[in-house]
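Shown next as structure tokens: one chain only, the form predicted on its own.
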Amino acid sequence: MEEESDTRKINNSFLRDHNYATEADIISTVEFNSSGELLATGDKGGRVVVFQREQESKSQPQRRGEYNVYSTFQSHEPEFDYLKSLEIEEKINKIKWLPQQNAAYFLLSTNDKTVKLWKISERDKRPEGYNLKDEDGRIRDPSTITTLRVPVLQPMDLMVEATARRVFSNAHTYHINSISVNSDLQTFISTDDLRINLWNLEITDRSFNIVDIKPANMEELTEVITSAEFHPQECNTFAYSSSKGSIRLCDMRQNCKIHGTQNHFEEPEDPSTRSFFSEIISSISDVKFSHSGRYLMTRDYLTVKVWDLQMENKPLETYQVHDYLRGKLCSLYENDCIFDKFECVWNGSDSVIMTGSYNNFFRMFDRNTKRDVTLEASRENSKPRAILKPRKVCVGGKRRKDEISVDSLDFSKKILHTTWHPHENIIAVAATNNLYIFQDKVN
């Protein structure tokens, strides 16, 4: 694939930064809602920060793409399992928005063990004129009440409230790695290393186990579940990926508990390229249905693959994300970077896919033109309206002025989490404790 020389221009419109970042500030998930008007981030400190898009004004039309903080709340707290002597981190593993049904917004957030349903709503009026209590809330002496008043609603400064409406807990022995809301808007799945549970959004005290790959003898364990997602239109269909590089497409109408392989997507391994690291780098870290529901996209350590649901034996398309790292797998294994879990995402029309890499690089692949581009999210280009320039990595030989050597890449700077606006060319990428939001150039 050729590097695109005249890439479309992208503007940076927002930067979240902490000069004195702590471990708790590291962003662990990012997600647009279904309209793209809200963007939620979760971090290792258990916090959820929701950004809202600026409304368009005639005086400042260029501000339309900017996102500002809308609400911040503590979703999860650190816990301790006394029965297992196990600390449960507050880190937010995934956030998923529910489609908006009324004036309020709802989202699911999860840490390793517990999923919570949050309601985010606005309040700009407060009741006044109670009969049985004062304006400050204290109960009045009934003997002092001589007249009856009709309470009225008075305007107040806009306040955004986040309240936990449901808590779905005690259903996972292992760490939850993904959640997915069903298109029926009544159920969702939560996935850990060995099991997938189906929940009803209204019922918190029980769930239904639909996939269980735990062997009778744990010494026989050969693979774990790495991610799962519901089909965007068919409420009975979901897919899950494994550490062996395979994807299984499951239909809940066939059986109450998914057994066997169902539709099994896996690319045969080339024996000539097999090495000590083959099994590690073939592990799938993310799986995503296209918006059309026809394709599946998977991300392993070195590649992004697009699968047609009608063709199980090989991927339809394979894109090399950072193939120049193939010769550095030994050092990446020693510093544990080889176990990093990169996410992948579709644009709104399923024509472009995006995923992260190291050195704060992220990659975009155009499925129609077969062009690809490498861009960088960094402080140097974080000024508003700055234009991103394509970056190139030099593998060997003479390095050009605008290229960076593969030996100079910073593996501590990595973009694991990305999301794309559902309708427009606006993207959000999380680089450690910074959130970068880029959009197409506004003239």
Second form
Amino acid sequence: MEEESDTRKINNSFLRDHNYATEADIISTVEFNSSGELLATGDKGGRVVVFQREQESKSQPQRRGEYNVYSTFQSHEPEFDYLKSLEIEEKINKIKWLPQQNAAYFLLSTNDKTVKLWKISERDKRPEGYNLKDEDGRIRDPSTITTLRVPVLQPMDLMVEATARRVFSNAHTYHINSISVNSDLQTFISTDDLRINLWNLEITDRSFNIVDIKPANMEELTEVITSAEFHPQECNTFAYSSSKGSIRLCDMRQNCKIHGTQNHFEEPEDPSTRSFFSEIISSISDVKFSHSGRYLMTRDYLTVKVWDLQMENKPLETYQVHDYLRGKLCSLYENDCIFDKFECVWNGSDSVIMTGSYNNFFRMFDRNTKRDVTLEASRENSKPRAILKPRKVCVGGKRRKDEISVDSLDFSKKILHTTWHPHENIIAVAATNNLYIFQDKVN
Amino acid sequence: MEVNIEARRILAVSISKLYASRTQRGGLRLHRSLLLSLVMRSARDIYHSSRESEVLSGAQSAPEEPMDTSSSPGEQTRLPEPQPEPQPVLNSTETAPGEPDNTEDGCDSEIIEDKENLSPAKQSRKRRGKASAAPDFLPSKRARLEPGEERYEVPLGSCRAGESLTTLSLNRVIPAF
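Show the other one: the form predicted together with its partner chain, since we just had the form predicted on its own.
And the full complex, kicking off with our chain again.
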């Protein structure tokens, strides 16, 4: 017995120290639901893991609502497109929750080609006292049944089940990069590189194409759609970002397919910073409306920008995430890091914005005080319940004691996906295959 | 010229990425392919314009014909338009800079120059086939030729990625659906 546990300890420490993470465990999306009670993560292996915040108890006030695993299910499986001889990855690209309308929870999850609506429900009662089968499920011998009884619901251990309620498929030729639920709670959009489709949550065999930027001749392609999102309040409005660094705000009451009917947000390029890689670094990787609906935030490779919906010619605010990488674009191109798609997120009050970087760093910018902070999501550098220490990257010249030089940054450790609780200061940060949840300091 | 070398290197890296993306799980990613082709186009344009400026700085010939910079990702790369008059000064300017890979540079430009110096009548406007003597970092599989294209063997050692890349066509970068 002792040997067994020793072996297990050795194995665990070995695995932990050498970080043998399988690729399937790499987290590809994180999302809080609209109440913040649930947190969903999707991974490269097509699985969804849902965490639930435990009820705050008076007896243990220091355990301020920690998140525990609530449900795990396989959302998507790898598929094969026989016509094109292509494998369709099972990686979950995005998860979006539907606001809660009854006891069950609903979320949309998508891979490259198919969106699915999942219902997550609890079962804590079970009918007992069937006539034709006994408690184990075995069919009873009919000759032994002499009386008739009505099954009664008895309490049981809580079971959380996830069932696929709708499958929205065969509507996308290109790879789906985002989904967004409308504020009308009846429709949603799914976006691929060239098209945006509008669906009704109840109807799976039909969708409407509302944006199509595919040129007649594919050789003339210059721009793709990188992300799209519905306005949080106006159910007729949505925005989509492009690889050219522009955002278009569309009104579904007009024909969105015709250029010129949309609001076009774009900042002219600064010619002094032109390089081979100007186009790549200006490609927008994420677009998010503020909770208020007055602002838009976009993330490109080096910056985060906040746009006022009333002002199209330039952003309201620009924040440098990791400008020290500007001189390293060539090496970042060679190691593929320049193609990384970082997400960005607002806090509940739209006063702070957050986005990830390399070396497991993530950055927060306070829009009011104009202060920013760099924090690290790493087990080695912070113990549970310890307060995170701000980090600093040394740009040049003398490196101070706690600073990290640009050359020692680990570019394989990138934080692409982050999410912020809708009301409280709780954030979830995905660092490769690990999920970190940080909360505000308890007084 | 450093920009020249940089441009060639970026072109080489881009081509290898493009080849690698063909075997990627999940199929060709349109966005990534587009970005790669944009980088390749800038690198190619800068490579050609830097070579043009080298030529211009040395020779007192007529201005270069405008480069075909309006090409889309799907278009073929084209060699510079053939010069109307020969430029005997070119050879010396090309081999003048004392850089480590000067011989390779000179060799490359010699091969290209010869094409430039051919009289328009002789100049073969036929597009060269995809380089079959591919640099070693590329997969050994040979690219399929378009009808009418020919393979040409490049002597080993004299040709580096840069030279073959100027003749490499950029078509089929974006899969046409």
